[in-house]
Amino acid sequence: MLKILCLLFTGLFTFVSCKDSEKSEINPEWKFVRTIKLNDITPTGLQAEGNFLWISDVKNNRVIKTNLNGEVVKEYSDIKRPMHLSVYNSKVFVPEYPSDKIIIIENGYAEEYPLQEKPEAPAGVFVNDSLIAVADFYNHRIVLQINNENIILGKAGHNKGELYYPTDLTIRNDKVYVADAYNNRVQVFDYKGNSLKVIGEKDKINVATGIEVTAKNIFVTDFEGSRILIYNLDGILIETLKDNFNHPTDVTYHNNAIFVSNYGDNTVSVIHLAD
């Protein structure tokens, strides 16, 4: 397991097949609308701000700005095999997964930030006001600094409160929802440590690589089943998007819709709410 795992995060992926009775939607809320194709960039995280996407390009070994055409504006390059990223007040925060570092991109610079709690190959990072949170993937657990207070939420495992090397995680209403990867569900957690819920056991997730939250819904990334799962906040599968995904790591949420990152053809598919 551990050696497939490794070849998740270097770019040399094993595909798997998925085969469920997924959840079917006679009246669907989210529609296809179009593919950005994306030159010589191999995506990995993603995020939206206005009309721009901030891309990790886990093969250049950059971070790239590009318009909502796939149009480049802005690269950052020298970022080691660049993860699951955050943007927020005009600053983009990656996590430099060889090196075990955050980095910042601040007014045209990058630089290290000063986590009290080093992780060993930051997976995912998420920023706002007074604390910053990282998916620690090989200590299997979320390191949460608020406010120079460091609370480790989870430990190596595969019951309740356990993560097992988690890729991804986004902060609301003070909970923080992880993408459990080869644990293959979602879990949420309260500053405290606890795991409030568990998401997804049942939907035979290959791979949980991505996670966006918004007011009413968790979008989850299956990577090796190349579609996305959208949940309510209670955590029941609402519908599945099964199409035009090509191995898809990382969604973000802008302007009533989905952005996704496709790993396995270098294209984000944009999805909308279906009128």
Given for the second form:
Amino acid sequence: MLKILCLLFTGLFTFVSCKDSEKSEINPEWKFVRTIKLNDITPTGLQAEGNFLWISDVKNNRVIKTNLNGEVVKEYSDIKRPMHLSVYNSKVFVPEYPSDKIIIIENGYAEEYPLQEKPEAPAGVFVNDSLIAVADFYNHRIVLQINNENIILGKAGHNKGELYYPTDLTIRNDKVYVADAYNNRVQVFDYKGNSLKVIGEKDKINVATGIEVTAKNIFVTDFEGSRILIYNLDGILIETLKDNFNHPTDVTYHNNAIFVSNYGDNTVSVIHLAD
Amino acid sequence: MQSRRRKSIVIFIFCVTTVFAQSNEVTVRVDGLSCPFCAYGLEKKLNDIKGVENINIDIEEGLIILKIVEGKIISEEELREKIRDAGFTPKEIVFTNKDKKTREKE
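Show the form predicted together with its partner chain, please, the one above being the form predicted alone.
Starting with the chain above, the whole complex follows.
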């Protein structure tokens, strides 16, 4: 009898503890801080680097570096319809939509990065020390180029493992997180092309355009819904930010803050993690 | 009877070709142009059409305006195919001749 009581008590204690930890995860309270106005810049891609922002100015065919007040400090023109860019080791990788090329900006110069598998309308790129990955919009797939090998993730469709107009991606701990834009969800793959998880299918996302993943969270931009959805790494929705966005296209994390590019009104929203 | 039908077909093709040949601007209306990945994807597809000189996208109005190289002819069917390739459903397509209109005004 005593044994049974002990077991019941232990069970109840574990249940309460789990509930508490879940509750603390569910209330992280990201708070809107301010808006950075961009002068004649229509942002699609956004990456934070130190106290600067790299922005794809799709309307004006250029890539811009601004300070955190939105003042332009550098400009690279003649990059056609730049989309979701990636910054790695002081190099900026930019998908050039109409030419199906990835442009690399390094030491003030822009040149083509050699891709083995040509995409059709590259919408996003991610780079780390071992690979380059491209969101291949019209081929409904992600192409990973690792050394001389190409790995294809996804194919056109709406089921698990399939993609429909992917626009952005990021990689963390060997997992590929894809903004599966017109399936209105996020999908997570391993390097073998296995779909590990589908996230956000029931959250009424209306075009999932941009994605960022940190040690704790997955951030997704809901373009038509003008929202940011924040998930934990298990794919559980923990917070939805609804105000202060206008057709967001991209989200990037830096120093306990997220920055969101608003295509609808040429601004960047700054959101901080509350103390 | 057969030769009359042939003649009608020839006249019809001549008329259609004449209309297209006179057109130096095409206006295309589609839904869902607000997303930049779609809008500039459509621009990319339409740029593949031979004879297109310039493309102007009016995202707010959902309009694409194509300037056609002088003397070039583009077909409505090719346009519709490219629009479908880009993931859109083609709506209204209007061929116009701006120069003619300008002349008429003058």
